[in-house]
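What follows is one chain in structure tokens, specifically the form predicted alone.
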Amino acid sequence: MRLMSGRVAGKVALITGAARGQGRADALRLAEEGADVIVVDVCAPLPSVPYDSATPEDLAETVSLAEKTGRRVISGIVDVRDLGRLRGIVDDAVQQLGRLDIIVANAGICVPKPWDQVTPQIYEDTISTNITGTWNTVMAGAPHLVEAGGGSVILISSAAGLKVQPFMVPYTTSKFAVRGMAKAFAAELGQHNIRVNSVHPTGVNTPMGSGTMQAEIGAAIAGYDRLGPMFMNMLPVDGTEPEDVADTVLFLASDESKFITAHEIAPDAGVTEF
């Protein structure tokens, strides 16, 4: 049982990809610590994704769980690649909740394939969701943080944004881009007392590992097993839980990190040091 202390009490947070997994854990952790939350997700499949997609029922479950903390919750179904619709949902939610202080750009996809099996569809889905979707999230939310007089923007990257992960060329490309995006936004938004950082987890136990995901990775490694050890964590764990990463998100959202900006924070079990 977590000891709650109101570390983000009175604040409002936007979390994308919040229907389940990492996004849900982030939303619940922030709500537990006193934040009202705006939770959005596409709740639909993308053509190239090999794992089970989130559903409207998943997002409704996130809302129900967050409401049990006593905080206000507003949800929306939207593809983060649609800036106009995303901005409309965020603007409406902020009008209802009164402000926005925290942005967690979590929505993203991963499609493992050897480089010569990556299709244009896989590349486009990955780049547009992970990079453009992240950019859209900041563009939709940051003006409200400026209006609030400051805040924290947290871009969820990956260990693949610090160290190359094989058999994931589009994903690795996108996560390095998210890392750079965080630094670029931090430079310009600092004048408004807005901090921007990126988070770089190792493998996390979420529905992203469902469907044929593990089989796809296994087949790729079998084709060139010399690269398999690149996925190994330094700590003796195969992966982490969404709640572990959510603790890092909470730290960056709270005033405990008030002088941390333009940094990479890596709850990665040491995988990027191998």
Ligand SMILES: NC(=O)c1ccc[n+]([C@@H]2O[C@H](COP(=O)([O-])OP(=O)(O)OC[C@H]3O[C@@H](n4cnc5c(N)ncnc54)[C@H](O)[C@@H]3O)[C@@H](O)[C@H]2O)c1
The other form holds:
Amino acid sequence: MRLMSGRVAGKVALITGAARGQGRADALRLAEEGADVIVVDVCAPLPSVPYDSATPEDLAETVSLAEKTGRRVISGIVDVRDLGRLRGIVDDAVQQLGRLDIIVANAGICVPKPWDQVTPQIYEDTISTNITGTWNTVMAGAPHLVEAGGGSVILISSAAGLKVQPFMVPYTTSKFAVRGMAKAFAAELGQHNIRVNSVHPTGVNTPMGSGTMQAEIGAAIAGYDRLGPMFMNMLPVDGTEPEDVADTVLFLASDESKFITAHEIAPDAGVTEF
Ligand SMILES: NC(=O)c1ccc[n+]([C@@H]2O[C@H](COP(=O)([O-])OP(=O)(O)OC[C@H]3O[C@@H](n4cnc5c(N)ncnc54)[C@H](O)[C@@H]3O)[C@@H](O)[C@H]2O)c1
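Same protein, different condition: the form predicted alone was shown, now please give the form predicted in complex with the named molecule.
And the full complex, kicking off with our chain again.
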């Protein structure tokens, strides 16, 4: 456990997709630095994806780890595509915790396939989760940031939202959209002292890489290996850890980034310039 220095002390954060992976790391990092957290996740099988799905036990584990920091934690099981239910959970939690200052729209899915193997279902699931789910998250949370007099909204995009990553047409489309969405919200929410930025990680070691995920990407590259180097990092690492992305999220959540808005921040090991 890192030493607590209170970089977001007294703030309240909403994190989606927080049962595991990056969402869990974000929640723990923010709680370690003094924020109360609202953690939500669908915790259910996601039919299109080739990797294992999160469970209610995963979300309970996030809650238990976050509570060890001494901060208050409220959890909810919800599909971010369901705006009504998401709003209900967020409104209830904010009433209990008193305010909301930070939104981390992190829930997302990735289904790699060569372009001609993408089904309408895969396309629809990716677009609705990654784009509509992100929009829903801001719509559910932002009114509370306006009420608080300001805050920070962090939209988790991907390196695939800055530079094309091959064999992921729906995913790349969705993550470019998230990047644009951050700038569009930043323009209108700036008057309320609310900053909005997007985060663009390279490959991160999370359960998204489990199941047959790596084999699917490998098979797609084998079909046209000229594109394989597009996944290569400039730094000598093959992947990063959820905690590495959480460091970026914490920076954007804290006042250390108080004049950074409408920008892309990329913990991407240089992949997008390679
Ligand atoms: N892992 C990577 O290599 C990588 C790289 C760049 C960006 N990202 C992005 O980072 C974010 C987090 O991914 P991760 O690597 O932690 O993956 P992950 O699969 O481990 O975690 C994602 C979480 O989101 C939840 N989720 C998915 N759909 C949901 C929905 N409709 N409603 C509510 N929750 C839902 C899942 O249940 C899961 O717990 C995603 O937006 C992903 O696209 C991942």
